[in-house]
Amino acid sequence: MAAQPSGGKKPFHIISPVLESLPLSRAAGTKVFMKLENVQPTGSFKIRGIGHLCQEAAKKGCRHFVCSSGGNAGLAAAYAAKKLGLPVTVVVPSTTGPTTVRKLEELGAEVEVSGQVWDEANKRALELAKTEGWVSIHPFDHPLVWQGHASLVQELKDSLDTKPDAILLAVGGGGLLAGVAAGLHQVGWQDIPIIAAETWGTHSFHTALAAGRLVSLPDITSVAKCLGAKMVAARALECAQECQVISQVVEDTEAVRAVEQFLDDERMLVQPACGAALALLYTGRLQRLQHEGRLRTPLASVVVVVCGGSSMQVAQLQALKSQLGLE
C-alpha cells in the first residue's frame, strides 16, 4: 500500500505494517509492536525523509544530487534520484561493504570513496556539493529528513488502537529522533518517552547528553558502521530537552545476538544498527529502567522501530559473529 501524498506529489515510502512480536513480547515482559521499516522499497526508514528531501530540491532545480553515507541514506538518495530521473554521486568511507556499493551502482549512481568514517566522507561531498546545480543530501542533519521521517509515527497512531507507552529507536546521527520527536509533537503523543538505542564505540548522542553539548567521539570503533556519525545533529539534542529520551548504550556482542535472535524469531535479517534497539529487549533494559523509575509500571505495550537490513546478508553476521569471539 502506498503512503498518502503530502502535498503534492506520492511520496515514495510506503506505509510500513506494524506487527506484534510474541518473541520480544515474551522478552520484554510487556507488548511489543514492531514497525517494520526494514521493507520500505529501500531497506531501511531513511526513504521516508531523504525522499522527501530530494523531491523538493528537484522542486527547486536541483540537477545533481550528492549524498554522504556509509548505506542507507546513498541508497535512498540513490532510489530517490532514479525516480526522479535525475543523477547522483554518493561518497562512502571506506568501511564500506561491496554489498552496499553494488547495490548504489545497481540504482545507478556513481560512487566515490573517500576517508575512513562518514565525517571524512561527508567533508568530499560538501565540497562536490559547491559545483552549480548540485544540491547536497545530507542523510540525517535537515529539517525536511526530519519531516519525512515524522510520518511514521502518524501511520502509527492510525494503526495504533492505544497509544504505546514507550518507542525505541536506534540513533546514529539523530535523524530519526528528531523525526520521531516531531512526529510525537505532531500527533499529540509528546508525553510518549522515546528510548534511543547506541553501540559503544558510536555513542556521540550518549555522550553529547552527558555533557549538556555536542562532542565528537574520536573515532568510531563500533560494528554497527550505520550508527558510525562521530557527532550527532545539534537537533538531536534539543529533542532531549523537548521529549524525554532515555539514552542507552549496548554492547556491540548485545546488538549482534540481537541480530541473530531476531532472524531466529521473526524470519528477518536486519544490521547491528538496528539490532542496538532490539538489544534493548533482549537484554532485559525495558524492565531495568522500571526498577529504576525511568519508565511506568506496569507498561501496556511499546513500540520498536526495526530501522534497517538493506546490506545484511548471512555471511555477514557470521562473519561479525567470529570478529566478536560469538561463536
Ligand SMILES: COC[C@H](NCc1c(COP(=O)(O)O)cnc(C)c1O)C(=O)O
Second form
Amino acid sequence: MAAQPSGGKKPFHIISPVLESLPLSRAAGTKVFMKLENVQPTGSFKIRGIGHLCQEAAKKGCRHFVCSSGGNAGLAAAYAAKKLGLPVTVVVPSTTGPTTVRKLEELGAEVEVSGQVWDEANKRALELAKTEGWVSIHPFDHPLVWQGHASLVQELKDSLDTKPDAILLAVGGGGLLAGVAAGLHQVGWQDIPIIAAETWGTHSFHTALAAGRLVSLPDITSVAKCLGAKMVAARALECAQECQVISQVVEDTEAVRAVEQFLDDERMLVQPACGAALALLYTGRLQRLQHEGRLRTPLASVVVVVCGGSSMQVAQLQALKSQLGLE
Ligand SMILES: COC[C@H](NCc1c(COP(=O)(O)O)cnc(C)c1O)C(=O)O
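Switch from the form predicted alone to the form predicted in complex with the named molecule and give that structure.
First the chain shown before, then all remaining chains and molecules of the complex.
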C-alpha cells in the first residue's frame, strides 16, 4: 500500500493503474508500462501534490485557497477545496480554454482570467493570496506538492515486478519532475534516468539546463499551454544535479500526433502536454538516446507517466491538427 504522504489523512488521489502498452512497446523497441495518471480525479497527476498541499494548508487554518494554473492544477485545487469544504479562487491565463473554466466553476471554484500566460496569472494569484486567511497553492513549486507527487513512484515500486530502466515524463514548471525524483530517492531507485519532455515553445527546463541556471523564456509559443511556465522551479534544476535527467524537446506536431496515435492505440484522450512525453516513444527518441549511448542497450522496460490533462475533446484535437497543418 502506498505511504500516506499527508500524515494518515486519506489522500485525494487514487492508486492509479500500471498497464503494459503493446503499441507503445512496439514503437519504442522496448517494454513500455503506462502509469495512468489520466484516470485520477480531475484527470491528471496534479491531485497528488496539490491535494496534499491543500490538506496541509487546511490543517494550518487556511480559509480560502488561491491557485494559479494552466488548468489542471486549478482543477485539482478545486476538487481538494470541495472535499475540504473550503472556497477556492483559481486564476488562469487567457489561453486556458472555456471547457476548463466551465469544469472549474462546476467544481465550485471562483475563476479569474488574468494575463496571457501562466506567469502573469500567477502574479495576480499572489496578490490575492495577501488577503487575510487566503493561502496560495502553487501549481508546481512547493515541497509539499513534490512530496505528494512522489507517491506515484512508491506505487510503481509496489506494482512492478522489476525496476524500470527509465521513467519518461513531461515538464512544465518542473513539479512532476521534482516529485518523481524525490520518489525515486525514497524507494532507492535514484539510479533510474528520468527523460524529461517539453515542446519547443515551453522548453524552459531545456534552456535552463543548457545555461546552467534558471532562465525565463521570452514567451510561450507552443500549443501545449499546460507546459507553459516561462521559468521552471529551481528545484527542477537541482534534480538534474542529483540524478540522471535527460532533457528532450519535441515539436508541437509530434506532441499532437502522439495524442492522436495514443487515442487510436489505447482509447484514451490526453492533452498535448502529455503528448510531449508520449512523443518520445512514438518518434524514436528512445532508440536515438540508446544509439547515442545516453541510455543502455537493451532496455528491459521503461515507464511513461501518462500525466493526462482534463480539458481535451475530439473537436480540440481536430482544431489543433488543422492549426498545425496535420491531416
Ligand atoms: C502552466 O501550467 C502548469 C500546470 N500544468 C502542468 C502539467 C504538466 C507539467 O507538470 P509540472 O512540470 O508543471 O509539474 C504535465 N502534464 C499536464 C497535463 C499538466 O497540466 C497547471 O495545470 O497549472
